[in-house]
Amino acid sequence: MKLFGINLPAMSSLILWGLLWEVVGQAELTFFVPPLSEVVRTLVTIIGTPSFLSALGETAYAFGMGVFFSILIGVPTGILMGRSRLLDELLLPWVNVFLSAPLTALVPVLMVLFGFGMKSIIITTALFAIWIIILNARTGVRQINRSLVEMARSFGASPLEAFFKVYLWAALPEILGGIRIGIIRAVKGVIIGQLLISIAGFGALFELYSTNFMMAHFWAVLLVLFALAFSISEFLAYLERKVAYYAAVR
């Protein structure tokens, strides 16, 4: 976009927003939407409080105990349904299943089978994460070039070093862009499942704040989470992006 012969930066326009936020707010044109500026003062005010440090804590905990567990079991699965015809026959139909399954459903179940503590939630934020993990790994693994893997077994590698050799790094930028997704999937799964099992972290503040009608902290805390949210993104989708100069010639 230009303007004037000037480059504007993609984001920029979140710029406008916020003032088109500030004006609603100071004309006081409904109650939910204080100004901006109120809100990132309270924010400030808010930042260094225990009860915004514990439910950043929690949520933190949680969400990565998720990820790492997707992480763990997912990549391993993918890349095994790669490899196996039978396994992949097998795994796919429910892989697929359970990526675009309504997985808020599953969640009272973990509520009665783990109880309504960390457990559930740091399940369900897994949950949400492993299935794309998987099938992205899986893709990774399976459109590796047939004359990598044979290049491996003509210059008689083991099929240990050519996993760690060749296959796991020829699969890295899908595995890579499945842990992005899955991460993703992971932040809104950590806030459903504060939502729906224990009114925990940054769900608890958000409950405490709708309840009391305290909307600039309401905004604040949201502000601060969709940061965060979106600088996750942003970081994996750098990250990504470094190694996909290869994706295109292998």
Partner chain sequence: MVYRPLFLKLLSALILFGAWEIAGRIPVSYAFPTFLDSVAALWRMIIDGSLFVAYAETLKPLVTGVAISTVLGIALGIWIGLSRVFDWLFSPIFVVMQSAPLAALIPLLVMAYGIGLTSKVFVVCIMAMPVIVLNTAGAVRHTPENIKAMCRSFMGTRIDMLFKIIIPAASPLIFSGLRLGISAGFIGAILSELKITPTGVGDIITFSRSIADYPSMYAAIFSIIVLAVLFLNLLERTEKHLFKGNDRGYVSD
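Output the form predicted alone next; the form predicted in complex with the partner chain has already been displayed.
Just the single chain follows, nothing else.
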């Protein structure tokens, strides 16, 4: 049920968890969980500081570039896999392996190959996101009504025109679903990269606050990260709903 576009059950759940967080924090059951009210006050004090804005910029850049390259490579690769049986048989096992593998174990290899800078963090972010994007794009193409493809061919569409005007648009609901899940995975990838490869961005703040037991600061930064990931995910879910009618007419 929604009121003014707001999902009431989801909002009620967030309020309930927020109240529970506040109760646990006020009870001082563990130093690791300060009261939510203290976390919010801390967030207000640090959100405009140069260190926070610098960390936000570094994290946003690595995250944005990683997602950009994962979409740029993942969507065409998934569409081509859906079109070509040979390419699908060659790549699908590897895609499934990397999707299910603990990618954190590859971070030392990336550090050796690409160094300890921003390049390795961007590649780590892309590796976390790209595989689900490929699989969803492949699934969307394989569900396309063959009559659409035949119609495009009968009107003389070139392979490139068919790619952009038929496959891409017809598979768009699944592609957006893959991007949405990929972005959630990319958030994990960028933080792992900033913690393990180069202590930078939000990873540096997490390291600083956790080692100094500044738990209110730690949770404040974590709330910002969750809010950004949730906002992007909800925006893509909104786009999914807007293009959902494509699935009904394929």
